[in-house]
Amino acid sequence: MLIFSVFKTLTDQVVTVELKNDLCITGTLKSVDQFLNIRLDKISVVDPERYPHMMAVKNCFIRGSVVRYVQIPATAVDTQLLEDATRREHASTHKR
């Protein structure tokens, strides 16, 4: 559950979520659960001309199965710590 742990540390950070239907939503990450369902506040749509009905929405809940990508700020992730955690997780799952 390394990815889940990374997302938990991103709470209150601004992220962009791209959905499988090509809708991109930018907002403040408020919560994420073990299924990678995401709750965003203060949202805005990247392409408002294509999705005008989303302009009135202020917050949303996104089911994890419809997410294609999550763009996070580079400064929000400690890459060295993430690499070390990935190595530890790999080593623990491949012990004999």
Given for the second form:
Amino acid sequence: MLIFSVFKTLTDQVVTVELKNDLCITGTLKSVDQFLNIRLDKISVVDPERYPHMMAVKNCFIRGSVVRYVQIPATAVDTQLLEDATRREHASTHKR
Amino acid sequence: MDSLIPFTTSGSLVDCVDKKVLIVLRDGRKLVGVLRSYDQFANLVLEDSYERIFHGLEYADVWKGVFVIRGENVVLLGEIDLDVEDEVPLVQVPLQHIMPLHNAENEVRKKNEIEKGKILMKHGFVKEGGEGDGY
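What about the form predicted in complex with the partner chain, after the form predicted alone?
First the chain shown before, then all remaining chains and molecules of the complex.
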């Protein structure tokens, strides 16, 4: 659930999603759900000539299972905070 | 509970209903149609759909009608901007013209994927997707 929370804090940021077929889509992160399905607005495709079918698409829904990477702005995530949160989550799920 | 709606599959797809959408499937097929229904797994129902076959900046349409898509096969659902659609430099050509080109392109892609898989395997990577992420 932690990564889901991270993505929720990233809404309205501009991110680049790389799919397992190498298609890279840049857009504004509109929403994300528990499967890490991603909704992007105002999209642009890196290398549009290779993917002509994306030319007329303005916003899209990407199924979480086909995502390889999500590139996020480095300033948008506090790694120290994330580290602490990870430890805290681990401690809370492993307590006796 | 209301505040959770924007963060569900249902919440994010509701504004695409009754819109013209493009679906990309895991086997590489592209479908264009009107989205009529969906659920939390991204199972989709398309009406008045056709498969659109691309080669470079040319395309051909094959009529399909009503299509129910199992969610696991969906890569991406894009809402088509009807204003932009008329301006993109794509041209429709007859199916007979594009089919051989499209098939040849697929053959090349399949071969490349196999080669890529072999090279990655040598470096200790597992083959991604398995039953074809050739989309």
